[in-house]
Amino acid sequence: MIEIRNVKKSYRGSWLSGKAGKEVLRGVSLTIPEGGCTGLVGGSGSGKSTLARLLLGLERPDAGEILIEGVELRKWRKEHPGKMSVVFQDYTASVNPRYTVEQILLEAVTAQTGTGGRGRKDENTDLTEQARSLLRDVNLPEHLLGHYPHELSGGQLQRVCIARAVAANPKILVLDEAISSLDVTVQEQVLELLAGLRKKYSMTYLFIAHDLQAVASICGDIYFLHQGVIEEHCACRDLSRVRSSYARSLLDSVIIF
């Protein structure tokens, strides 16, 4: 489904801000099979979120290429609008605080259809039913449709963001630290929810996180990204056999804990 070939990305420094230039990705290559869930693990500053932005088309790589179903990324996105979605870490910044839950859920749908939420009465009724169905998908009660983001818990709001992400029935879902802001018990619930949604909607996941335990619980294979380079790649069932010092250190910290 996804093939990333020798992708490089650097950011220029600025004498005004005093920041030096930085090479973030130094020739990253990875593949993600269709219908699978692939994990990308790395610490802060390893380049995980930069790679996510490149895959989402928010930025362009300096070198290398990204192919989706064998087609160049920008061309594929143009031919498949709405078929790649994302769930970010900061759920509060991911939604419009003035929107109700229903408006948040239907944002992707109306953008894809070009209706802007306006239509005949029967059409709006259908949209409301679609919003209810999306809430059911993420195990939230329908009465939350009229609530605003500040009236929801963090776990509820992140579930709303996940429901919005699958509203347009995407082929690919990028999860960029999507559970790291949630407490441990809610994380477990959301991971179980994500596993069910992937099967229901036949989606392909790129699950980006720094938590090796979370990644191993949902993914089929894992890439270890360290200082802009893929240090190692292995199937989750073979985690105990990792060889690189970085992957080993992550695994050892989990075992000790």
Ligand SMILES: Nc1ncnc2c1ncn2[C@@H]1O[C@H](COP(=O)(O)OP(=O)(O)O)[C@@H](O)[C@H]1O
Contents of the next structure:
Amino acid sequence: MIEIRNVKKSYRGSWLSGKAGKEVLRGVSLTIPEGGCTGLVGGSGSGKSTLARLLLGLERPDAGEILIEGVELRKWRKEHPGKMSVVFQDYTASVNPRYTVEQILLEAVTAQTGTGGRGRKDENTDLTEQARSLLRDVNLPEHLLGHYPHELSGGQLQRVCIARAVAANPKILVLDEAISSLDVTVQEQVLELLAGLRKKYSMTYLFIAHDLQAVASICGDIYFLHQGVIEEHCACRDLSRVRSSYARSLLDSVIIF
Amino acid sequence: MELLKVEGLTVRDEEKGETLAENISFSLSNHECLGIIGESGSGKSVTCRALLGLLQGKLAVTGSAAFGGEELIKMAPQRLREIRAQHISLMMQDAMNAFDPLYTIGAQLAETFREARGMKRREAWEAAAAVVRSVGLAAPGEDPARVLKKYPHQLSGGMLQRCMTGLALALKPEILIADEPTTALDSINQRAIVENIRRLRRETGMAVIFISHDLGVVKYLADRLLVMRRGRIVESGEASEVFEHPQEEYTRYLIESRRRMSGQFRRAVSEGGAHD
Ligand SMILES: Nc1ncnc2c1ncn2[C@@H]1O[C@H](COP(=O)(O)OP(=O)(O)O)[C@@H](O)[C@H]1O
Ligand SMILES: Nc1ncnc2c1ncn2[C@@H]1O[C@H](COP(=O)(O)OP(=O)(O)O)[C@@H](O)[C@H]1O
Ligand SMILES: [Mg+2]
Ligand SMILES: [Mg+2]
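Could you drop in the structure for the form predicted together with the ligand? We only have the form predicted alone so far.
What follows is the entire complex, opening with the chain shown before.
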């Protein structure tokens, strides 16, 4: 279980860039059940990515705490290296353009040496075989192993990023707008893939997106974040019963297909 | 009345020997909204940019695009700039990049009015204020200067995109080309933009070319539809007809994918009943 309790985060202003200081998260609490898939929706600038960075331990909250399995985040991360992973929206910027697909995947596997990366049970297992099995997990053909990122389509590259994210056998996967830059048809495939992987490997997801329809299709429950405050939390099947004015207008504004 | 008639538009990358858009033909009448859907890389943006002479790099454009008796393809750059300022507006996905980070929103909006409409400083500033009001970024009685005096990074992506829409619409073009204007936005900002476009169509008879992979939005706006794949039009027709009875396998696949993805949401909202 992931418990985020009353977390606050401000960024200091800078006279150089003219940025004013700002409290981005103003006391956010959120719970994700073990093995669950929880959605986080909100407009751009509402603080979704900031919350993701705090959960990933990339930044520290100014106040509040984050517990995983009842253990404070930093302590949990030390005890479980590599057990938390992330997929970002910008897949082209998140891979090394000079690495082949195989190198990208193996970097993730070998970075976890000795920590039980997926398929690493046997020290003699052929590393290439591990990369192949990761590609199979995300429904990509094996011949792509020798390809470079620029030789792949957006959908293929995002699948490679997902394969890399699950390479170290994580328990928790943070998906920050992971499908937002993909085509409709590819979005649908990737959502199905993610749902399958979560079941297969019993992972817990925090799924961040601005598209309510996508979130509803994969998540069990949804948090609505507005200007750094959680306005509402509801189970997906109760979506029509949201009460807060923000969640309500987000919902009513959707142009359903 | 036919506003724009495109015939056999083809865009080739001579260096790579690739055809980016091939034999594209369609026409657009007053007041009409043409939706364009299709996978990314299928040539939707290239087609629209070719019309406005905005393609970057060495690309060969052939075919014809007649706008009110004038031929847009190979038109002199100066005249094309006038057309873009006065008759055909383009709205792109990435509003963040459309604004210069070093100038305030107000200064940039006003500058556009001075250039495109030959307005004086004060009049242009008033026009900029009207833009901010028209897209709901300043309520009646609220001072629009609060938004106008901000730099691009001080506004959210949704607010910037709304400024862009407001600007495109304030120029009251005969044709608005909107290239995925709502893809990166939450539903509230998306809805604001879509309703603004509808309002202007009603009020001024503006015609629209609306590119999006959000089929819900396209269905809501478009009268006619083009489905593109790999640089070609694979299907076209009345939007309602194509959505109800798609003829091509690719169109069916697109529609079914989105239906599957929105299914859960649709059920939750409709089963929940009492949705008023
Ligand atoms: N490193 C930073 N320094 C200053 N401001 C930041 C930083 N990161 C994010 N912000 C600001 O915090 C707000 C929330 O940003 P973010 O968490 O990225 O929102 P979202 O992901 O919901 O779009 C924005 O106004 C953004 O400008
Ligand atoms: N300026 C350019 N020079 C060369 N190739 C381009 C240029 N712009 C786009 N392309 C290529 O043309 C094809 C169609 O792109 P585009 O029209 O942007 O697709 P979309 O349907 O997603 O808008 C793509 O393969 C793209 O890489
Ligand atoms: Mg974000
Ligand atoms: Mg495009």
